[in-house]
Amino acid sequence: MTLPTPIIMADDKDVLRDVWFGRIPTCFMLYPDEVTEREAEPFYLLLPRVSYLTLVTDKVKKHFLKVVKAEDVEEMWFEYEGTPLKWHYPIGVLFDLHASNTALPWSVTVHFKDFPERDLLHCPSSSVIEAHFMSSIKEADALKHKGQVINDMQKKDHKQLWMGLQNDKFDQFWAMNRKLMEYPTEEGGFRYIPFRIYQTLSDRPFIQKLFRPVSPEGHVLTLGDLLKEMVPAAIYEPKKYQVVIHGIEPLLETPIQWLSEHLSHPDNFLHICIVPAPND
């Protein structure tokens, strides 16, 4: 099977770079009930798609703490149109899942009270984000290489992956991450593809099952093959759903192995959002 032509034309390193530097213009507003002595001005920020809300919003916190009474300050959390935003999902996934067809800037509400215990995990420090991020990478590598690549790395290599993400350093991150993307040529891909499929219209957090990039007969499997098996409605009712990865709708004929290598988030998972198609 040949790759879709647009992919052959694109330089793969450019794809990785475009994914890494994807940004979402966002307007943060304080929840009206929490405004105090003076009015809280909104705070605008370009959020990196591949990062986590709690990792990149220190400036947001500082901005709003100026107007909130100290005794009212508990843990900061975010919501969009009544839905609490899970900080342990990458920012791009949150946007694609909840807001992909809305006008920009993305309007996010900031809270310092009434933490929604049933909906969100607590995030007291960046070490919690780092632990979550590293456990995702280890889980992905267990699927790809039985964990052999990540386990062969030293602690400083793990730290380099985390610091690359935390400090938004593309080259620092990819110098190490490329090792996690290698596989023996004769195998044609990873052992299994680390993916998660999220659906706006589902109570289930996400779908994650074992899926190989090559069929037993040696055929290259595609995004369409994955969806056919996991969420057939996304294929058979195309007018009803959009399949979104990093804010774009990839061709269903794209090999899933290529997507895994180039459109995975830094946590090494391919995050796929299935959202209702806009009613034009």
Second form
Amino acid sequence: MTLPTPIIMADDKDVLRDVWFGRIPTCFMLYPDEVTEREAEPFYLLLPRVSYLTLVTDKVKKHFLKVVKAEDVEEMWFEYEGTPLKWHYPIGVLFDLHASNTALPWSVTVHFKDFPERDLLHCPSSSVIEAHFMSSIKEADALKHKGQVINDMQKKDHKQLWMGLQNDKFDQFWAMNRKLMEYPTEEGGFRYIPFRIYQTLSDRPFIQKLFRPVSPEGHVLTLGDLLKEMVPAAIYEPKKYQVVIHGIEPLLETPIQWLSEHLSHPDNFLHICIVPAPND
Amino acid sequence: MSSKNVLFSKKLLIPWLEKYSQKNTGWKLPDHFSHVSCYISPLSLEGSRKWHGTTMMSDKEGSSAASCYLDEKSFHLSCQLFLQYSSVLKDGWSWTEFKGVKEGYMKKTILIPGRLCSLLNQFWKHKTEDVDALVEDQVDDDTENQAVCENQAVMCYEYHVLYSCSYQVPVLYFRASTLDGRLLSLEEVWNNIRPNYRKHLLQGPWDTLTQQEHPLLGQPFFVLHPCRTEEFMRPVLQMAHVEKRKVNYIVTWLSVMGPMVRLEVPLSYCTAVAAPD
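Alongside the form predicted alone that was just displayed, please also present the structure of the form predicted together with the partner chain.
Zooming out: every chain and molecule, the one shown earlier first.
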């Protein structure tokens, strides 16, 4: 017996919810060399995978500012096992890229001094995060619809996307974001898929190229097809690598268009992490 | 910098301002900035007139024009031709290939005088309403000039020209540092942009200046956002198309973008560098 279509649709909507409400239990600890007036207790928080570190850590900052000497406080930044964490990548990407297959909670170190100027972008206020977020959405729409959908939206629509993310309002965000996910049925998908592939062991930050969801012959292209073209090793050496999106390993046969519509981050990019497979 | 130089530069600059800048924006280039060797490419002036008049091209003409985007292959070919001429001029441009992949960027590093204080900026914020009066004040008031120039230092500007496949246009990334290696903040970089360009930047067609990750190096750079590059290149390219002139995209684009962030493109590039076939 085949399932009636509405149930399948409902399933897909559940995927969007599951992606949105993904959380990573995190333990923040103050860098031991920071000068404190008394001992700093660690701070625990459930971080939304789709948000940004600097957007959801006001409480962390408040907690540690109670013990750090005011004159020693500069811009707050985060580090995991010696690697400065780029706040402009979604939290889930940072975790998958640097801490896949490690024990939870994720243990993140907090710094208030020696900002790594050559590694991290400054984040003086949430308007910087908003600008970064909107510029990603804009870029994604340039790939998907030549920018026509985002440019046709009004300023308040842009604000709705941002406020949806900032206040963790799934419905508010998706009421607007679904417009960015539309495409002409006859074309079978977006013009190009906005994606970024990150590799733990790589000098370059990510791979981003043009890739269409359907081949010139009309075949639906899959995650496997994308990887074969961009990072062949990920396909041909499956024992060495894991392909991770939102903490899961999607089947390589999954159509890339479906992934783009359902597993993209709110910035409208499909962020794919290629990480070393754990040793058995 | 001697006051003689300042005066010399001012003579060069003021006519330009009266002719172009004041008409559109009511702005003059203050002579605080005239100590910097100040060559404003006529190409960029031509460009700026055209962006203001995007509508001067009818849709009919527009549709007959070739694409206003730049594909990746043409980007590489245009850069090659640009670099060939640069090696003749010996003005320091080079190509950096990213290992293992066919991607790379065009790079140039220069040393120029700049200022480290934000004093000037605050000074200007208060005075922008009355620029004319200020310029006159400055002519007679050398002591004020010196006070402002106190924190002048030589700075290293590093420019990278990359290709954005999303927008199908080139993108200008840059970073600036002092000679002891300290990177300049966004505010400091902003303070070192000539005020009339600052105004231009704030009005668009750019989404102003932001710090972003260099897509090949993964390091923080400043960037003039590319999402509207096509918009200001279109009239320039359409005009060339109508006049049956071939334009090297990189030369035209860089002569518009560069001066915004203190990068000069000698005029001879315009005549000496061909467009790829």
